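Here you get one chain, nothing else, as structure tokens; it is the form predicted on its own.
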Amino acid sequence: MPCAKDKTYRGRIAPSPTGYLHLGHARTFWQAYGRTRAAGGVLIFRNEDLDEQRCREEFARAMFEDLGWLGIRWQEGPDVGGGVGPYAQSERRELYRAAWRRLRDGGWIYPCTCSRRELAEAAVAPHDDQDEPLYPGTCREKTSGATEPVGFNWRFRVPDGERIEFDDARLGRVGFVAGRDFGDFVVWRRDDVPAYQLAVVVDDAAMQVTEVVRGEDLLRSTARQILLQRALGLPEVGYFHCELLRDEQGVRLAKRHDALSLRHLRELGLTAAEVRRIAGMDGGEVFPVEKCAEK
């Protein structure tokens, strides 16, 4: 169950408008909505639209419409306002720059000049269940007098050998070893875009989020984000990592599964209740996801 009601529970859903939302997104966001309701709390809708190359206005409109159609209701967001906005990441750049300066001034990050080719050749191959190759630390000793982050991939220097642990409301105690399970990670891209890890840490703190509900594919991201919270002096939050929805081959759903997007299922004539039942959102058995597009 979510946190006790004697403390205001603040949850969030944070889609990115880089494609139509699919059943996996829907189930995760439905769980975030349900945990917020069970705690008598506030649900925040955050538009994670930092990637200008991939974000599109049609996808932004669709995610508001489709999640509202599904039955999810939020109390704060770009469309309804609230006291801790703006609620679109593209409008929060100055907050991220301030965090970058604090990390730079504190010696937590360093500028990486490795090219994509150099990274591909030097990176340590990940274990089967890792989300990305380990950066070998090629640029760890580099420094820069840069007053702006543009031009480098700024990496966070992880404490090699330290086990980063946290309590997950679904999985229990979870831990990863820095330098083994994940390496020095990017917090700001050379094309002058804040990386996911930094942006969500800054936003969750500023929006006073008390619990993050997301897919279990982001467990290692949680360990990285805990390190950023510590470096920036921000409070840790609670976590609930959902089981992923997978296709018949066992591959987790992604936005390339367009036939399983909420938009496509709506166009086929499925009702919100049918979609929730198909994805097991109401506590029933998950229907084979490929079958839902055959109606």
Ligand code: GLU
Second form
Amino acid sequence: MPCAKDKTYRGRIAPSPTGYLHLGHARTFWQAYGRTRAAGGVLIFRNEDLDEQRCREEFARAMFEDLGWLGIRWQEGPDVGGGVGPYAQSERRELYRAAWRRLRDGGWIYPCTCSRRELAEAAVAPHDDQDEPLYPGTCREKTSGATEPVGFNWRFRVPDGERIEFDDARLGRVGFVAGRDFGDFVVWRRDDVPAYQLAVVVDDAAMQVTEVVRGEDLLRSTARQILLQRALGLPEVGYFHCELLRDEQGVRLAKRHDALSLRHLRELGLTAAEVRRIAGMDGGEVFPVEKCAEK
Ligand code: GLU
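Coords for the form predicted in complex with glutamic acid, given the form predicted on its own:
First the chain shown before, then all remaining chains and molecules of the complex.
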């Protein structure tokens, strides 16, 4: 656990309003909250609402309500303010653009013009279903004098063969090999949306986050983000990757429909304490989620 006297601990929860939050999110965020509290730190709520096509106002409202209902309290966020805002990514585009410029000027990224179809045909399958296919490197040597990112998928050129390692507070030392476990990844999309990897790295640094708590489906993304931190000269942060919640068939909750959303469980009349128990949040056993959906 983080040191109880560490007053500088800054944790964050960073949901995207692309749907109702489900038990898996709740469990991860509960752990972020718990680790922040144990360290006597500050919890930041960041609204990751960059993708206009997928984000909805209704889901944004629901995520604040549902996490508050569950019992999570944050000290900084879009609803409560704080010193390092704004706390919604849609209002932070200038910061991402500045980072894009630095990456372009430093020669870290290149403009990729591959179509979806070309990518699907040429890509090498990832090692598991939790990650994107490896980019085959078709556009790696391309350059562009573009002064604005729009129009290309800007990719980060990963150092092939290098092992990117980090300490995880739950899993210990973790490492992935660039070019084998993950390939050149997009930092800015051609439809002018900064990619998750870039936005998160910029924000975690600007918001002075000291530990990132997230699901273990994002382990490889952590390795990608470490490369971005280095390229941008940003400080390293600590990591705690949570175990994912699965149903009785072993299917990740994130892949299931809304029946297990916090909203739905709440509408069924479950109390916050019951929901926390179901997801094994209060130290209890993980309750078979099928049964709770039936309740
Ligand atoms: N918005 C991302 C998600 O909901 C955040 C992941 C992260 O913690 O970096 O998956």
